[in-house]
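A single chain comes next, written as structure tokens; it is the form predicted on its own.
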Amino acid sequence: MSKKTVIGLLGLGTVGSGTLKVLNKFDNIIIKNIAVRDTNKKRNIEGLDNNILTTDAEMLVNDPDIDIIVEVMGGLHPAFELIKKALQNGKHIVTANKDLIAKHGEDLFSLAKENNVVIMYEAAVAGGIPILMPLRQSLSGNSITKIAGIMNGTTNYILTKMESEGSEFNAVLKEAQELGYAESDPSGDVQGHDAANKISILASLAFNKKVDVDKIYREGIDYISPIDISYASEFGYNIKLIALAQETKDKALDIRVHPMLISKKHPLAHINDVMNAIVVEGDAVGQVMFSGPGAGEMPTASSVTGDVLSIASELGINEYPLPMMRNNHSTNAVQLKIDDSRSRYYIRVNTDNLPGVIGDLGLTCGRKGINLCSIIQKGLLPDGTARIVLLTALAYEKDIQEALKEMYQKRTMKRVENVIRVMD
């Protein structure tokens, strides 16, 4: 890579700063300009040349000398408009923007194809964990059947602390905010939006189909309690927020994000704190797992830099650079509705403490075609009601919901406290 590759950097926040630090180690990379909101802001970056800072992002995407635009500013706008203009001007793109790729990726990929340039976005899914290139290259000989992962460090940190300390969700969330692991508005993380964007990107690559992120079923972790974590542990499970994508027998895609009970024997069960991990299952390789830091300044910068260097190695050599990394899917995925999905279930209810209640719950499930693996009473509450936990065999979501409706209508039922799916 003796030829110099000229970079325009959009954004100099946490990821942008890390990217600048890493890229500065390479003699073949020239960072010509960096677009920022405020050129006078003090930045803790050794050797930063303030003369290359500008508030004019349009200048970068229109500069004929710039080969690659690196977008680490985040958000949908003006990132979308800037990248669109850069593609029209024949520039390659490296981005860490998961929201942008999940919501506008198809438009941008089409534009990149028209202009014979490539969009690289390894950092958009799992920070420093390499997953997109392995899917496209190392695992390309497989028919991928399933992807399941812990793709959000904030929620994993919260659930880990709740498990280890027996703390309530709100208390741990506050601590995560104080430590900088959670935003002041944490809804993007704790409600599963972030993980949904990431699994939509992975699913589109793994199954070579267009995925609509707005059709992905999503639940957050704010209803998980220490009681559920404790009972799950007794049964041999941990609780994690899982992003799941799998192909059904009729080739529909079952894509969803929600908490799940995971067997303590499963490799994902032991991914704790802010770490991320992704398990990929293929017909040839079986099961492989990629794990590591899913966010942060330097891990994300590592992935961004890897993409930059991959493009730089092709410039001036190949007229059609990095064909393996281009999105070529042209068909829309048939995305399974949550009612038609199948899982095992953990159900916690409070009922009157009367003879026959447990048997009645079993009969209710049986009438809906739901087999029970376990049904136990977990003592009495201060109000005299009984706490009962059910674990089901594989069942359709719609059947579970029908059974829950029937349970609600019983005079002996006080509350259905929680329903959590169980990973196979």
Ligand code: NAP
Contents of the next structure:
Amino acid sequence: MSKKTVIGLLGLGTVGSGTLKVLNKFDNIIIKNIAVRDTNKKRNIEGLDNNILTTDAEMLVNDPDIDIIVEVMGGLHPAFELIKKALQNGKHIVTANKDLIAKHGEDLFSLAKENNVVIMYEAAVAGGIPILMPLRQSLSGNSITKIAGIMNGTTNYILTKMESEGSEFNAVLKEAQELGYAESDPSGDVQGHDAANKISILASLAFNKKVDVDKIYREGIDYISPIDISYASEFGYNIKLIALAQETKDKALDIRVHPMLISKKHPLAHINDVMNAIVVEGDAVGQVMFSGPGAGEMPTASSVTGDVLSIASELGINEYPLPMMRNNHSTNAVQLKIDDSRSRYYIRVNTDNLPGVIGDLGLTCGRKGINLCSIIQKGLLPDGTARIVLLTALAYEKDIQEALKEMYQKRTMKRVENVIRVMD
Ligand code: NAP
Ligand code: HSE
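Next up, can you give the form predicted in complex with this ligand of this protein, since the form predicted on its own came first?
First the chain shown before, then all remaining chains and molecules of the complex.
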């Protein structure tokens, strides 16, 4: 009879419960113990043996019978210390913890290498969507040139609702919290931290370099208004929170997270509600898109289970399981500063309604070398001032910022109401 693989599960919340349900279908997998914060908590999990619950997570990482530690407790601490100890004890790791992998992945990958074990984290990026394994294996013949994705379901839900109902950000956020989509502290999602963690993980895999998540430029979606969504639509765009990683000619990595106007012809423009999608561009494959549920109990459990089964299938056969999934990098990425990045821009301003104002805005852009694709007045506001929208060709961020500074100094300028980057 072939050996059964013994699992220690750290966490039995949303992802842990789903993982338990899916893993229970496999006869070759034994879940020996599950660490939780509170063993008396009521849990509606059919067939759960309460005797295997413990608050002593250390016991699992030190248990010589356990082959794989599945960490789905979340947070940096004590998850970091527990995983380190498990690696030192020769255990393989499966985790869904993007915060931990983005922040401390490289230390853990080195420790895994030293101990001849592997860390798998498919669920950490875009929940149920398989993206890490395809990048490491199926797409390994490519030089990856660009990754762009919608990697946060909460913000995509909010932007989709704002678009379909014309509602303000705060109203939709409140509704999303009541429905349980957004957390009570939604800042990790709406300020783009969650997407930054995910793109940092993807970029380091795709470009084979260490990425510093703290250097990733990030904007949230809280400044997007229904007016921008409606104008964007008139110009042929939807607005999405995009996580982007691309290599420049000089091999620097341009990695950022911010809202973008996405052309309705782009496949990402039609990814709605809580769905996620990631477009990968490679020199051989061209463009491929991976889409699906980016979070949730069962989709995330699907990815966790896939990782567990991949490791289990090699235990006892291969002394060095899944060599392609070793992820420690020796080179630090040179990360492009936002000032040196290039994008197209949507700029919405509010000015006096006087002759020459539009021409003057055009001249300001021209002086900074910014080519305008469109400049139109969108009527008058109740106070008699004019609302004007500019769409630029590709421009350097630093030139845009200088042009905005000059616009602010004009007597006729009331407000620069919004600046959003554009992707065609
Ligand atoms: P969750 O529902 O809050 O569950 C956390 C679980 O960990 C709970 O069972 C909790 O115990 C246990 N726990 C927390 N701290 C502990 C400690 N110090 N010692 C022992 N047990 C502890 O979280 P989740 O949504 O499942 O997320 C888990 C991880 O998956 C996070 O890293 C998250 O970012 C990632 N992830 C989540 C999703 C998703 O859709 N939720 C998708 C992708 C990735 P109690 O039950 O006793 O409180
Ligand atoms: N909070 C995340 C989201 C789910 O809204 O997409 C976990 O990655």
